[in-house]
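Encoded as structure tokens, the following chain is the form predicted on its own, with no partner shown.
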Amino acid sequence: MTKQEDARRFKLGKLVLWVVLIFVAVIQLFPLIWLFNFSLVSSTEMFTSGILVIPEEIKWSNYSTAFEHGHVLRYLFNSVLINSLAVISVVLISIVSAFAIRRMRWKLSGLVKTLLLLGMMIPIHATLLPNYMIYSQLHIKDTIWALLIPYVAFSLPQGLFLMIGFLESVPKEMEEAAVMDGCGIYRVIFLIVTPMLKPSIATVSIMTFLNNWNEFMMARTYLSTPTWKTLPFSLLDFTGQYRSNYAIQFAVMALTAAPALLVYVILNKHITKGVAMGAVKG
């Protein structure tokens, strides 16, 4: 077989690969395209025979109505606040726990690590009823803690798993040198170790944010007043007033999905890079 034939086969294989990848990407992106398309039409234009609709007039007013009457700003603030606190808590606890498990010598470190990582096997919604009863007894139902506690608890095992993998790549000699220079344990963790864990911190932060952003079942179960309702509630509250106006409901869904989509698109490389590095180093 000549080099020219090899080159042709290589180009053909590359072309086939690109066609397959583009086809898969279109399938994956179609629900978003469909959602955005139906959010810009009138309600009467939605009931057509085609999968997508070419509107006679683009209805940007659907978004202004959704934004005004869907309490988007208030629920968006609640979502950002709760998720930000969850991300900060998960990152801090993951760093400290990973350091305690991998660097400190104590008999139960392996058992504690196993117990914490077992949390990855428990579905978050399996604890709905027990948590509801506990929160009722503690009188913290319908508060920020009702969401913050399970969001942190169920994001922690994944964060700890990634942090432990990255911590293995940090040279112990640097920590020992810092101790010799008089650094205490907290200065070693936060001034020496933490800066070296930046890729892992970015990955854990993004994945925690995305996992909790669209969570609705717990928020629906534990919250009864608008005080701490999150962004997915905007659609639920909107359907009552605009039950027959499906186009505006699609606009609300698009506004709800937009923040998480933007975060994923902008920071996707950090997610894939962090997970790959953690898997290799762990």
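Numbering follows the first chain given and starts at 1. Think of the rigid core as the biggest set of C-alphas that the two forms share within 1.5 Å after superposition. All values derive from a computational prediction rather than experimental measurement. First, how it differs from the form predicted together with the partner chain.
- Relative to the superposed core, L223 undergoes a C-alpha shift smaller than 2 Å between the two forms.
- Relative to the superposed rigid core, the position of the CA of N214 differs between the two forms by less than 2 Å.
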Contents of the next structure:
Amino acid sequence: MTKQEDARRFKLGKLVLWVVLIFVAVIQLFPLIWLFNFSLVSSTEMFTSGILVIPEEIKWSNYSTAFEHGHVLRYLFNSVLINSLAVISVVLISIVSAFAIRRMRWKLSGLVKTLLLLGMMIPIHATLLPNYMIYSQLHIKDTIWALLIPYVAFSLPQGLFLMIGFLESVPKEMEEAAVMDGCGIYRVIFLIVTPMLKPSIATVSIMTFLNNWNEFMMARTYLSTPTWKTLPFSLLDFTGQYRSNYAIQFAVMALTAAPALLVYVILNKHITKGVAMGAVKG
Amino acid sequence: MDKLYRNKLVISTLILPGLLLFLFAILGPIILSVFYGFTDYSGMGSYNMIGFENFLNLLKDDKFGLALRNSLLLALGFLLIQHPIAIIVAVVLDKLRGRAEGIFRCIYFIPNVISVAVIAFLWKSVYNPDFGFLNKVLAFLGFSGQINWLSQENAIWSVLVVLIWHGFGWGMLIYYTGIKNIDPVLYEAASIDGADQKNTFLRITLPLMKPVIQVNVTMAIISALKQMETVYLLTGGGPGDSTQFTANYLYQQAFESFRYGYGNAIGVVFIVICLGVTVFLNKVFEERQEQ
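The form predicted together with the partner chain is what I want next, because the block you gave corresponds to the form predicted on its own; please supply it.
Every component of the complex follows; first up is the chain already shown.
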């Protein structure tokens, strides 16, 4: 084989590589591009024959209508609040639980660990029916608790699993020295162990956030008034109202997707790393 | 010091928040579900204990069988279509290096950060016979007539396409991480020994990715079993239960057909199936690892 042929073959291989990657990228992105395109046209233009439509006039007004009637601001606020509280709770509880299971000495620690980790295998949907009854009886339906409690409970097993794993790689010497100096367990956990768990805290936060941000099945079951509804309901409630105005529906879809997409594009390196760490260990 | 680590009071304060939450939100409801599974409760009013009747009915319930069959189809779709493509893309992406690598990785994961609610409505529009782009593409290619993508025969395949498309980035990312974790020294050694690309892939990349493949396969099968949200919004399990999945079915039975007791019985069996499949897969993979 001559050197020229070799180089040509190398180039051809490179080309095939690019074609594969671009082809898959187009498949993954095209529906979203189409969505954005249709959110800017008028409803009548959608029925023309082109696959993508160049609108006569870009209808930004679709967005203002969608923003207002979809209660985007209010539901976005609820989503941010509930998800932040859930992330903080999961991180805190998984740190103290992991410490209790890995470091403290007690007989039942193995059993409790197995029990809590079992939660990873339980399908959320099987608890929708009984939880609906429980929350009705306790009159916490339509409150923030009806979302916060199950969100934290179902993210906790995975968070705990990751924390236990990371805690094993944290050296014991530091905390033992602190204990010798008369430091209590709580101070050991929050002043010495927690700072060393930083990367795992990031991973657990990202996983918890991804688990719950787009959740709507529990919200749909446990909430009936708009007080605590989360961002997906901007879309879910909207489609009933504006059944015939498709273009505005596309705008509300885009608005519902936008916050998570924006955060992802900004933090994408951290998020992909977090997911990779979480999933491979979990 | 040992005394400090054995302090029962401290241990309780540390473990109780998590444990109570688990009991209240997961274990307690499951026990309640078992109880309701033995009743004919409609969701309101009074109810009777009816023993195993719900569970016996479930054995004869064709729709439940259909739901399990659909989960199996979805799992096969993941394993035979999504994962092979994901592995290939991950391998190719790893070779790319530079900025393009990061950009492609970012693009592939985008559908995963978008709400299932948006995904379901978006694809409902994609399949729409009047303005959906699938039929427009067909028209563009000179195909006359419209295809009803969500008809009784077609719907399950259309649903599978959405789910395979949506989960692709997640699976790809995990394979990609697995490949990144392979020691580059091994590749160097292989190229010194004169191995070509195909052999390097088959003899080094694939065997070393085994643990990652096992994790990914387990997750794919479990998520095929647990599928609900997309189907709930895209087809509602229809038409005629052709796209029914277990979780969606138990929900419909409880809240639409007012057979709350029966819905709970399905829920209990559903949990047992999920636990059983997870344990089984772990066992299979453990044994293979020992060999």
